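We begin with a single chain expressed as structure tokens, specifically the form predicted alone.
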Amino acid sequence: MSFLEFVEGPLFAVAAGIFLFGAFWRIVGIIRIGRKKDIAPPKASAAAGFVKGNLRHFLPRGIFAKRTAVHIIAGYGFHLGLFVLVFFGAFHVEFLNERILGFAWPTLPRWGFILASEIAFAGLIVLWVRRISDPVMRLISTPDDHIGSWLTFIMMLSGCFALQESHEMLRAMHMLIVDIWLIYFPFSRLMHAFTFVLSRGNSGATYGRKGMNL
């Protein structure tokens, strides 16, 4: 078994298993914590508040829009760019088709992949620079935040190197970093990719039940 076969086979299976089980365990744990029972009579629907709380936070309120514009643009650029790369990059779709799903879908042309990569890189770099330059962000940031950012950056960069398929080792190194990223994910703040729905929804449900305008 070659190194590439190992990182794309057994190691990937272990990493994906840890990712899925760890993420599921974290989400179940958060849900089981529950919240303090509200004995006040409900004035509106908490379920509707849950949905509104999530949708409302996709765009900043007008009073904060100017101050958070850079963060919002960089955040959307990075997250949407990474989503496009993962699920519409030709090599990724091919991998998912052959190893996991058994079916494929239309993929990005090469220029589209490169454009999405540039947007994702720019967004991630701006977010990290803001994290280390803004006094408040620097104060509330932990080593976990920086590790997650740099691990994601290295994973994306190694994927760009592997894109040319000039050497098998480049693909193997990319897959090794992907495996490490998958293992690290459920034990880090990268979990916000899933838990943001619960966090925003909980606040929305609380305010919605009280009849407050979201």
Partner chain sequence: MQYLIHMSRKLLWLGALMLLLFAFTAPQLMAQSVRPPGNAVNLDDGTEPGPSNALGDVSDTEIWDQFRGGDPANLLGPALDGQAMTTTGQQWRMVRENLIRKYLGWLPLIVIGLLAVFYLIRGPMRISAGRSGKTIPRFSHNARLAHWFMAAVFIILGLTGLIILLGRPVIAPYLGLQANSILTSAAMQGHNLFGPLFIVALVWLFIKFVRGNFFQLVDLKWIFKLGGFFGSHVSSRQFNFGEKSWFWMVILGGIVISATGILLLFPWLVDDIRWLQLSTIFHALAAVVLIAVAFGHVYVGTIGMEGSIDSMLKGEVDENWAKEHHDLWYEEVTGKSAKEETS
Contents of the next structure:
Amino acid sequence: MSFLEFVEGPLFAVAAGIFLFGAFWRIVGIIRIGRKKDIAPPKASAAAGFVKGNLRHFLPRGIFAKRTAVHIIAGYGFHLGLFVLVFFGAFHVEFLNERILGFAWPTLPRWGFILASEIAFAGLIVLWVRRISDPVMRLISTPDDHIGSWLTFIMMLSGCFALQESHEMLRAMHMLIVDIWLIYFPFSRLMHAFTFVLSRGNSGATYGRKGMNL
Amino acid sequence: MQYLIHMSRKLLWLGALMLLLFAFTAPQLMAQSVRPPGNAVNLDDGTEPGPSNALGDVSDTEIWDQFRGGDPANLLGPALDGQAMTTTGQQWRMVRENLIRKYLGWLPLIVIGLLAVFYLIRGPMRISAGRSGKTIPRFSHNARLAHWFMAAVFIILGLTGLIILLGRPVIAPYLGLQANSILTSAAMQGHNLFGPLFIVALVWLFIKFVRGNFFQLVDLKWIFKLGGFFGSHVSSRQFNFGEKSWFWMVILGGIVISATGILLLFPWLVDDIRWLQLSTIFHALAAVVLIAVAFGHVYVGTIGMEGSIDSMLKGEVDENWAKEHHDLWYEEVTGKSAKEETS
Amino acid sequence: MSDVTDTAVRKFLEHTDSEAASFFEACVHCGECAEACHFHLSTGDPKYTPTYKLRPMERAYKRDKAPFSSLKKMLGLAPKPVTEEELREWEELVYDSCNMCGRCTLVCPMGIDIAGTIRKMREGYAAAGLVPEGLQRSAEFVKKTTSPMGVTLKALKAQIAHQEKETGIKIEIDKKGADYMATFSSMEVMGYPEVLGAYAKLFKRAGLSWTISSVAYEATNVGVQIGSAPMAKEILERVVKAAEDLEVKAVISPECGHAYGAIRWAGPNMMGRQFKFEVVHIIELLDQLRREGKIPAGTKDGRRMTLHDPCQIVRRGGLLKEPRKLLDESCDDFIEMKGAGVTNFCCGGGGGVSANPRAEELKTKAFSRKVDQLNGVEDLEAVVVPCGNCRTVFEDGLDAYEMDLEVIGLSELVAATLDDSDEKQG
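Given the form predicted alone, state the structure of the form predicted in complex with its partner chain.
Complete assembly follows, chain above in first position.
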């Protein structure tokens, strides 16, 4: 078995398995801790609050716009760019089609892929330099924050390096780092990709009962 | 004893530097030249018949002359009617191989060497009054973000660019052609993807730092006193002459790099291939000059001058640092005299 | 681990339910919460970043209760255990620099309720005895007199007598079967006793019967501020028992911040059962009475005034519209401050901070955000502050910043602008 076959085959299967099982286990674990039922007479629906809370926090209120502008722009640039390039990049859809799903969907032209990647890179770089240059971020950041950022960046960079599709080694390196990233994911801060639904929902529900949508 | 430890640390640095220099020297010497070797034989001196599969008794030179439109001196002009090829590419290749690739790569190394020597002789410049423990704000968060975003993009582009430029002469002899091919392919993709981000970073940097970077009379005095690098105090406002020069080098050099880079990314934008040839020359020239001076910038901003890194990492600087290096700015910002001691 | 640490960590873990856990798991340390916190904004000190205040509890959770925590401990990758030194270092952050105002939640991309989690974190601190002296003293007063300021029944009766004289209306004590039982904050009773007269006037006009309990007149709940669930429950039980003994239809929560949340939202959960009465905030009640036409508005107050939204009543209490409607009808020149309503700045004194002399300087500094808000309204003459604690903070703060502004309570304003054309016969 070649190195490429290994990282795209058995190692990928293990990594994906750890990723899926780990994420599921963690989410279920959080929910299972449980919370006492709130018996105070509600003013409005907590369930509706759960949903509203999830939607409301996609954008901070206008009064905070100036203070949070760079963070929001860089944050969305990174997340949206990454989402687009992963799920609409021809190489990725091809991989998913062949390896897992058995079907494909329309993908971006190469220039669209490059553009999405550029936005994603710019966003991630700005987010990380923000983390090291803002006194608040410098105080509250932990190693997990930095590792998460760098691992994601290196994963994206290795993908960028393999764009010419002319050397197996570059493709294999990218896949290897993807596998490492998938294994790291469920044990780290990267899980915010799933946990944000719970946290927004929980406070949305708590405030929703009081008739407030924070 | 302390002195011995101190000196041996310095010697270790010097040794490391020499090793680095040597590592780069060797392959440069081994780099292939593009001229034919001295003992080559010219088959076209008219005495020997042409190769057996030649098309008659017209010499090779004459055949190529015809392709070139008949004028052996026309090495640089655009294609004429009936001309099948130009040789401007050859001229370009000469410049790129023999000037750029052979010599330009030395520039950053020379700068690193000079910095090392300067550090060994002068040492890091400490804040003479010591840290006061009180700070004043110097750069806004947005300005810091602009700087570090540019730094990140610059480093990525610089490294990938150097690999593309110097891979063949410098890396291939050590790691082999296959490894070089992998590295260069990776570098090319990375360089092309991050290139447009440099333009974004440049615009952001310009907007955040242009105010305060215009040259003034006080800068002349700074030049005459050699920036205080060799003793003596010089006055400065928010940015001194050195910083201002670096800013404009980055902006102007950056504009050259950006414009040439755009042409190289989208070559169909021009009809005449000479634009692209010039672009590669000026792109490399401006980039390597910036890389070389960037080492100086990083040196002063980190180990070369105590207290400098705070300005860009935390946005605040120690008051004594401000009074020593940017006294006029300190007075403007705080309203206090720079000559008074900070309690 | 010391006893103190043991107890604190145990309580941290006990009170980390799935809600708090989801918050710890979702925080990506993005620092936005600092942009909303008046303590950080007024001092520039990064240690006042709201998420940072939760650090010891977050660490305890991630070490001992989070999914995969045992696995990480085996591999030596779990966070280090919380030390007593850290707990003591954090005491000032948990008590002096957090009003549990909830403003940070507004800006958090993950919608984390840091205020509510600080409340849970204080359970650990209270159980371990790491509570600021000022709050401890309040707790002792409450044990002796039910009031955190030591207001005895005698003192209350004196204030009541004075207000009866002023208004000419009798105020009943311990009247069984009354419609409403009113509770008050000690701050109101001693500092702004006109509110008693205002209630009398308004309820007489509305034609409803009300009373004050001689054993449960205090609305504030120092247990909530300290963060001790047992203490909070004990204080609340007194009010619940008195109300149920007097068989009132509803208990009125006064113009006080946390008192409303304590009885309305936390109350039944603390008691483990529903109350035999309703809970209504005085502002809610006045708004309801006005809509029913029972307290029609008369001549409006002509001063230019604005409204300060107490955090526990508006943002965390749910009464956003009511105070505004009442103000609109009671005054001619009501102008909202920039950022009023849900995004309002806390006065800086809630959550036990104003009872904590150690936090005095910090609290005054934090008030500078409020000062900015007030200065944004030109020619402001008065500010309506429907919370007794906020009122005191305002008076101290305006004094410190040398601002000349009148501070008014909402009930008093509504009572003063009541249409009393019918009364002229009386």
